[in-house]
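The data below hold one chain only, encoded as structure tokens and taken in the form predicted on its own.
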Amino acid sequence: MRRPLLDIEGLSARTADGQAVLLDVSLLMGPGEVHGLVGQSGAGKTSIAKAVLGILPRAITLNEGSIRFDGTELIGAPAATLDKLLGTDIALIPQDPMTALNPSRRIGAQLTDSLRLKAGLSKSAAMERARKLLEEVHLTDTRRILRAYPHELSGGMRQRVLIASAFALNPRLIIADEPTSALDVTVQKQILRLIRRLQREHETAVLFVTHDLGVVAQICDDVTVLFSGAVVEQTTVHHLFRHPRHVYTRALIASNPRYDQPGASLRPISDEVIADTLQSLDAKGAS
């Protein structure tokens, strides 16, 4: 069997105070696969992120497991292994693309930098290869979009401007982290296409976090469900929607918004399906 690109075994993490973040989670990430994590709030998705990119709060302690990226260990790497690989082979697509960007600083400058300190690039050269990078998300007037400061742009081209950094230097795996949630309903529809467009051309593997099932359906291949920081499915997406196994994945996928349903009422998941799935991680947890 080829060896997985990202390979998480057995990860756990809690905060100072003893609360558990993480609960012995595993997942294997093949070349070129995009692979969702889904859940409510606070099910540990973007913790995951966070610990891949080597960048949780202090709060929180890994305790067990291990994160290896194409072979190597990343929990306790040196930090000249960790400035290599991120950026380069491991790179981020943020939530937020106002707060990403810095709005002091214009455009071209912020695109620039990675490809400069990375990949070596002259000045010039750079700013051509960001110009470029700009069309290939699809953003025209480059010219003035480079000169532009992240205010002067619209949230959807914020947006472009953070997937084009972050495919820059042609990373193995890319971190995105619910990258439409702070967009509208169009322009999700237009960003995801983008980024599975991107993704396919360059064969690059994407951990896509994200609580909305319908996200995961149009861009996932694989899927891992969490729950109150533990794994409670793991499965391909065409099974997960056909033959979901675990209770509180079929209420999961009973609340979500069905667009094809107009006015039909939302279906919030009961008491009794959290208490069932705590129940059935504590059994986990015992055996």
The other form holds:
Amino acid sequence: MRRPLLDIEGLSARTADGQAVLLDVSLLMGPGEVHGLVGQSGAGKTSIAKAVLGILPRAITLNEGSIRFDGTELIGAPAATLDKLLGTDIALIPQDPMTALNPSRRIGAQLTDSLRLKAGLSKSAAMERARKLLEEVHLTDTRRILRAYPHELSGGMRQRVLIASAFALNPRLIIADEPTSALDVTVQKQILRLIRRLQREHETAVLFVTHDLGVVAQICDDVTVLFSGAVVEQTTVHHLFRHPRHVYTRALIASNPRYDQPGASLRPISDEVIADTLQSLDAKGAS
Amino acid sequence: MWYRILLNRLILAAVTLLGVAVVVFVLVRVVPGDPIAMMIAPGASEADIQDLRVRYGLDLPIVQQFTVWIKGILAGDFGKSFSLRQGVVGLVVGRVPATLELAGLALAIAMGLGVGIAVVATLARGRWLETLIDNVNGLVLAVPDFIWALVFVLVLGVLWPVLPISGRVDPRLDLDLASNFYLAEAFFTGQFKLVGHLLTHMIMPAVALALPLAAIIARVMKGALQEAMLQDYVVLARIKGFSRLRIVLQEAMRNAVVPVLSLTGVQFTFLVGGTVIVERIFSYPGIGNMAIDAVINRDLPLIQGLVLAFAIMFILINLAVDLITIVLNPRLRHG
Ligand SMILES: Nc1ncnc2c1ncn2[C@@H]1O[C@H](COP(=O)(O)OP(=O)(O)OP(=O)(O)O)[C@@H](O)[C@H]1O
Ligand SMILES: [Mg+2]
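Mind giving me the form predicted in complex with the partner chain, seeing as the form predicted on its own was just shown?
Next comes the full complex, and the chain you just saw is listed first.
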């Protein structure tokens, strides 16, 4: 691997009442790579994303580990360092497009404020750039959209706006936390393709959070499988589906709709597998 | 959409005013105290009293008195003050500007203070400053406006006399003003020295009226801001790397304003009600002060006129709040 863009090492976090949220999580991403972060609900996927963005809730504290972005340590970094990286080099595509736009500000204003404040464009230049960005995410009638309020747009359109906003300053890393889970299936596919295309064109690294292995197969290069806050498998996507090493990964693959066989039946993860996995994690923790 | 709301409100306003008119009319006639006795020298004969009673129509049955009064109002005549022997309309219209300016200044102070404190407390989230603000705020919330008025008079008027404690202007001053909106007119005609002078008279009653409202605005606004700070779009703005102050003002404020606004409207009517006693304390020549004199003198037409004036002010305040809410909410505006 070239010099890593994102280097998470030994990250551990727990809640105020002592419950572990992340256990010794390490993760490496090179520039331009798409890294999938999968696991069941509560596995800690969002917590990793939030740790990178420095927006972990108060209830969760990081005890150990480091997060380096292009060599710069993010944990405990001064606010000025973070403010400079965030938005410019690191951006987020949020999960729910219905709540991620300010209901009382026009799309144009929300799309241009980074361009003006961070890239220093004039108001008209920023508007023109915003219009181009909207075209890049395949929105038509861009002038009307720039003047519109969020409630005038559909969920899919809003997500396109948010994707445009994430790519606005050509960041090196985008974190996408289940960016399609709030959309209906046909729109999901389009949005995934869109993210994939833009990611390739801009050579942006994407940390892609999902619980859908089908999505991982479709757009990721590498993948980290999380279970209950710990990494159970970390490999290339190619490898994951051919030789799943961990019993939990195998169960997870079996429980997902077959990405290569649409319509195949689902198999829930059995309690046995979960118990096995927990045991193996305990063994690892004890050693 | 919004003109339908406006029409609705106007009909509602008419009904409200009629209701207020009936209630005040009946009320001032059933409470004890004889208006005629207040107008006449002690020891007047029974015949003289009866004479006056007839002259002012107080001998008629109450329903008839009411229709006479309402007919007059519809013709623009609210009757004549018993104690001041002048038309009620002229008296009230002459005094309303003083009260409006005082209440307006108090509202501006309350909003500035309340919003400012809420923003500071939001930025100080989880630090000692937040606790301090919460505690002081709770204290201010518990003290009514007239107590502040008395404290100010005592401290800044008597113990350490830096501010005038009575009136609206120094009576020796020769005013070059066409209207009774002294403050507004002085400001817009560029007489800034006079503006300053007026403010020294208005600042104590205005702040006294403003403090309770400021505390309420601060508390509600802080709650609304902190809730707004958790919204996804605010978190996203943080991830765009904007400063906390910009995020509070640009992202959180707008949506926090709406709940605060409707509350401020209701609370502002209380503030206007509070002018009655605060104007009295500062001998400020507004309609509140006049209302107290009118009650003492059992001046029925003047009381009725003043109560209607207050009612109209309350209705206009609520109307303004509704309109501003529509303007601030794009969903309503386009709906
Ligand atoms: N605000 C919070 N306060 C306390 N505990 C939290 C909080 N947010 C998350 N947690 C805990 O942290 C753990 C990991 O949560 P996280 O949101 O990272 O999971 P996830 O993998 O993103 O799940 P999902 O697929 O449901 O989004 C969970 O056990 C959860 O209970
Ligand atoms: Mg999550």
